[in-house]
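This document opens with one chain alone, in structure tokens, the form predicted alone.
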Amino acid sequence: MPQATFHFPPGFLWGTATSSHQVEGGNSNNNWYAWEQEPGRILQGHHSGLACDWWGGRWRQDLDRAAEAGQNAHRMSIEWSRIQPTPDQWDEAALDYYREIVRGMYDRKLTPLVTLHHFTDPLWLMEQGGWENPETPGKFARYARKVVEALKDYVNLWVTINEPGIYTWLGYIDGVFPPGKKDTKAAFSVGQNLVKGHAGAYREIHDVQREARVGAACHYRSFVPQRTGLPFDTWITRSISANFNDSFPNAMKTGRFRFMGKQAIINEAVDTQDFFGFNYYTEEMIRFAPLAVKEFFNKREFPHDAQISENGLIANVPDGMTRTIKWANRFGKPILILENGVEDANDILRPRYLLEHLHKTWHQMNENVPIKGYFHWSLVDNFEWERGWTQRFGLWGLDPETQVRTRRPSVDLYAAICKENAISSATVEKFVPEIFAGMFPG
């Protein structure tokens, strides 16, 4: 068999990602906790409960596992409702605890990358109208400043907002995220305010910490026309992608927020990213469907030859990673892959998915695309929003009742890549021999 190694550059960040509500447990003062109490909102009636019990201290053991597996970075998020439990109160003890966590990363030689908003909002903020309220961007910027002042000794990589497009789309168009609205006018207002919130936070962070590197986490769903010879399929694909993928990153570059046929000029958002962060999971084929009014005149399906995840939610389409990286590179910034992974409780598809997506990433880096890091979703199984505990993304499995972690084979695969800072033919042969010939031809 041929022997070769695909090397990544020195200093490349290898990490995993988590978010506060999904791993901490005991978050009872935010909109997602309230959402979980409403019947029918979460699949199978699941609750986050203790989640992964990070607020109870299990972050220490989980981060030990990450460090022992050769990771050199970790992406986490801060729970706004802990830092500011009421409009006129800052919880210094919560800030101290987050400082302990990021110091714990520092001590384990894990570079912290901290997200300030990952889908959850304080209950008091929602009572004031949430992100529909034009005053919310200013409130978010003040919260961001408070966090950065507390954590700046250990953190200089910041994500302002995770997936503003998903937050807007699922909360205000599809209605499966809180507040459960289906209102395009409200969605447009929320979108504008998220862009303004990002821009305000960007400036506050740099005012406190000049050397900070700040970006957002933009979700990218790769869409391709199902029938390339039909102009209407091409047209609807471009339209869906423009609204779903492009609205927020374009606004953060140019100050023009275009969404659902409307436009707003937000000059303060111009060039407010020091790096370009994206989350990529899968690709879909789009066809024009003139009668599908509620679906915005399109029907979607996965590529017919793709392997599908256990619950049918993700297709393994490595070429979609290539398309995503090329899209991200248009914004002219260093790139961080902030989330990428697959739900797979039995760890059957994950090894192949992981290797094939990293192989495509390596190819793009060899085309001089400035990719600086990769964060796998996720370190350990966690509460997956409206799908509860039915999706298992972790390298480590979790029983949420007992808090017992189970080491999946992909832990060792990812560890081999992280420790070597490379994908070697020996690693591929050991973990996913069926793709060896495709990755190492000849």
Ligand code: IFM
Given for the second form:
Amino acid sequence: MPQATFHFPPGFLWGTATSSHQVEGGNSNNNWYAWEQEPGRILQGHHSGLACDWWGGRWRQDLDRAAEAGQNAHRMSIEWSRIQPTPDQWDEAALDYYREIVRGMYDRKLTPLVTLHHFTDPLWLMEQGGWENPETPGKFARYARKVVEALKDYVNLWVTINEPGIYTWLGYIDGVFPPGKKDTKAAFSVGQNLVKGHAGAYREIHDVQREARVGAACHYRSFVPQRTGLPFDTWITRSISANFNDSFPNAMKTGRFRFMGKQAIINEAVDTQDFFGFNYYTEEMIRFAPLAVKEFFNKREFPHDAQISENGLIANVPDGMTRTIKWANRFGKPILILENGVEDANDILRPRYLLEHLHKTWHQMNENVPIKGYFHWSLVDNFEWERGWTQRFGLWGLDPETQVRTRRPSVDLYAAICKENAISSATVEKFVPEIFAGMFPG
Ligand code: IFM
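Switching conditions: you have the form predicted alone, so give me the form predicted in complex with the named molecule.
Now the complete complex, all chains and molecules, led by this one.
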């Protein structure tokens, strides 16, 4: 049997990613809490509740788990509604608690990467129109400054906004995120203001901390035309991808925000990313559907030969990771893979998904693509937005009622990779022997 090891460079960041509302528990002052109280908004009427009880202190044991499993980094987020519970009040105790958490990462030799906005907004901000209000970018930049001033001794990697495209699309076009609108005009204003908020925060962060490295976490869904010979499929695929994938990162590079047939020039956003962060989960094939008006003239399917996750949400398409990395590399910055993972309570698909996506990542690094780190979504099962607790993305399982964690086999697989800083043939043979021959063809 052939033996080989695919090495990653020294200093590569191996981590997991989490977000405040999904893990903290007890967040009752933001728009998602309010949304969860409305009947029919969350699958099976679930609530975030205690989540993973990080605000109650269980972050300590979860970060112990991450460190013991060989991880050397962690991506977390700050809850704006805790830091600024009302428009004219900063909560210093909340800032202290976050400082304790990032110091806890530091003590465990986990490099902290901190996201400032991960889907949730303070209730008071939403009462003022949320991101539709042109004053919100300035408010966000001030909040960013406050957080960086408090945490700068321990953190120099910052993500301004997580998945601005998803926030805009799901909240203002599909209406499954709060505020539940289906209004492309509002979506354009929100998108524009998110880009301005990112740019303002980028400047404030650098003003406080010269050595900061700042980026956004842009979601990329790999779209391919279903019928390669049909120009309409190619055309609609490009158009969907331009709106869904390209609008935000392009604006953060060029200052030109193009979304849903409209355009705005945002000069302050030009070249406002020090690294390029993306979240990749899956790929879809797209075909032109002239009668599907509400779906923007397209129908989508997962590639027919791909394994599908347990709730049918994610297809395992490692080549989509390759396509995503090639796309990300066009922006000419060091790259961080800020989320990648699969919902899989029984850990049947996850080991294979993880190995195959990391293998593609390694290949791209051998093509000299400057990838600096990988953050698996997620450390422990957490509250999955409008899908409640029905999706299990954690390396560790969680019973939210009892707060008992369960170590899934993927913990040990990921630990082997993190500890060796490599994918070895022994690891593949041990954890996913069925893909051994494909990865090490002898
Ligand atoms: O849980 C989410 C996360 O908050 C944002 N990116 C996708 C993940 C899985 O759906």
